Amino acid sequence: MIPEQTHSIIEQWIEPESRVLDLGCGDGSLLSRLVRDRRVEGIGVEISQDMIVKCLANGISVYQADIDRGLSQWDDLSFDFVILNATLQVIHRPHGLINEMLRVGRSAIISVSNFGFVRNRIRVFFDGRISREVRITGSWHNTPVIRFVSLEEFLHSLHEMDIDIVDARYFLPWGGVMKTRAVLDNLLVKGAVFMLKRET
């Protein structure tokens, strides 16, 4: 997925002057954009000291924490939106974190890279192993990626957790974006971004 494309979609979903929590915010580029263009009240959460320094240099309020340990420092519904962008694959307990996101936030926005994408399957088939391209970075012993989830698996998890998809965008390999699911999307979609709410 192209970060600029994902950031643009997320920005469209965020209501002006909302309270936003950005988990695994990296260098704060998405949150900085939302503060500038949507006038949000934003807080980032990041574990990397280097990324925190970059956030602070960009004027972003950032909290150093391991989001795998939960979000107990925030009360229920403290935020309008809680974002987990390009981070799901490094989370040890994703179901727990998603539940926490929908406890502290009215809506959750999550991006997912689709391990079931046909190009990934072909690389595994011909190489006989998960390639560096599929892992995103590194070899098996030093990649930060620990979760290889397919689109179908992620959607099934949302159903099991009684979570509604409010909106979604599905990214195609040639740069196209779909608003609705299509036949064979678990094969043909590179990744997706979802806006979620708890079923009422």
Second form
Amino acid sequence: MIPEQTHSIIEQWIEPESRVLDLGCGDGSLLSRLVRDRRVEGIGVEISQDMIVKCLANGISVYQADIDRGLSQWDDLSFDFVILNATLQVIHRPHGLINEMLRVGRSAIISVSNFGFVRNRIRVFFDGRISREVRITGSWHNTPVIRFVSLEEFLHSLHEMDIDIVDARYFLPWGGVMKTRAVLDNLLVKGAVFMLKRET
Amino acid sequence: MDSPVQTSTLHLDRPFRLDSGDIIRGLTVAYETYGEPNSARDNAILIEHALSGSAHAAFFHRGDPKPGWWDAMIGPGKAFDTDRYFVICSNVLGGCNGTSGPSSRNPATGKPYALSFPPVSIRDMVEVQRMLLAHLGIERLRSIAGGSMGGMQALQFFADYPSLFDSFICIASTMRHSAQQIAFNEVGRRAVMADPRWNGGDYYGDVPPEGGLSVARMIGHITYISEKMMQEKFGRLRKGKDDRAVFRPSFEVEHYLDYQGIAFVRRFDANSYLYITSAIDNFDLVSSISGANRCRGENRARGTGIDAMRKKKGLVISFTSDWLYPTQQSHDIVRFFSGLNASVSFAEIETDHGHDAFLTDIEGQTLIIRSFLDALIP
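Please give the other form, namely the form predicted together with its partner chain, since only the form predicted on its own has been shown so far.
Next comes the full complex, and the chain you just saw is listed first.
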């Protein structure tokens, strides 16, 4: 999943002038884009002070917090969209967080990297280890990436939690994008991004 | 700016009416400014001092080796960059460093006011500063910033006059004191009043209640730093062990507090301590901007101010080891102003230095504040 590809899909989904919360917003580049092109009222959440400083320098409002400790700072439905992009893999309690996202926001947007993707399986099969690409940084004992979830497992979780998929994009290797699921997608899809709502 | 700075004084000709309805005649306001206003006159930043601060926020006074109380934060290339911003700081109403307070001379009697000085509020403090801004010809400020009681003033001023400011910066502060915070202040006030030299506030021209005031300051200093810092700095170290007198300070921490207490009574008025700590305890931002008998500010009732706060930016900073103004109180500030549609950022700086970190932890604050101010440029 290339950030640019995910960012532009998220941008298409975000309604102009909506209120957006971006969890694990990094340096605020996605929010900057949404503020500029969608005129959203956005706030980012970050745990790292370096990123806080970068967000502020980009003119992005940012809140320093550990999102694993919940979103109790925000009232129910205070946002139109709550985004969790390229962050799910570091979350200790993903179910709790997804529920929180759909408490404070009308919709949740979550991107998922598919651990079931064929290349990851091959790496495990031949090398007996998780690839650096999946782990992003560090070694097994100090990488922040602690969740290795397949597309299949993630979709199962959503079903269990009574969450509806409003829209989705499935990323194929070499740049292809699908809007709906396909045969063997748990093997062939690199990652996906979902717009979610609580079942009504 | 190598040349020394000095404190200026504004004399208000007309009577100043406090929020309580009381009147002060012949009000004086001590202030300092650093840097220059730009041609649009929109680069001013108002700095608010804490309980024991003064108008002397930065640079040096002639012949004084000690710079102003926030010199590490204000100056060329610093958090509040005086090459880019016109920085203003004034002494608070009720204080004892040039602005009218209980130690000032009452023009009606020719004697110090003492307890005949009317009680003051945080809102009164910022109203005085509004007069000062008018005098300086500043109609719009890039920001207003302060720590501790300075943060309370920043919140009050911003909430009362949102259209005056582009942003606010509130550090290690709260919208209202908790029972514990009031309790500590009350013990400090009782220490002053229990000193026979206090004499019902009437001690001017005599020895002031130094014993009581220094005890009050000692209590304050315990709350300003963290337990960990105190332990690391002093532990159980002793000093002057062959002193035979009983109950003489022997632990390092005792000497430290003693020193802090004595240093404070040399520069601070005991009655000002009572007036200002009371103003802090009585401060309650939410009720003050929503109260029925509100007579100040742009918007008389809560709700009508919301549009003015839209697109305004706020920055709230807390410190992990500040147990006097814990992080939760900063969360509450963010929540409240976000509810009024301001766009508020929050950072919690990791430090062992406790509440005093707003005066000592310069690097983290500088990075955060500079980035925040840079992005405000219209």
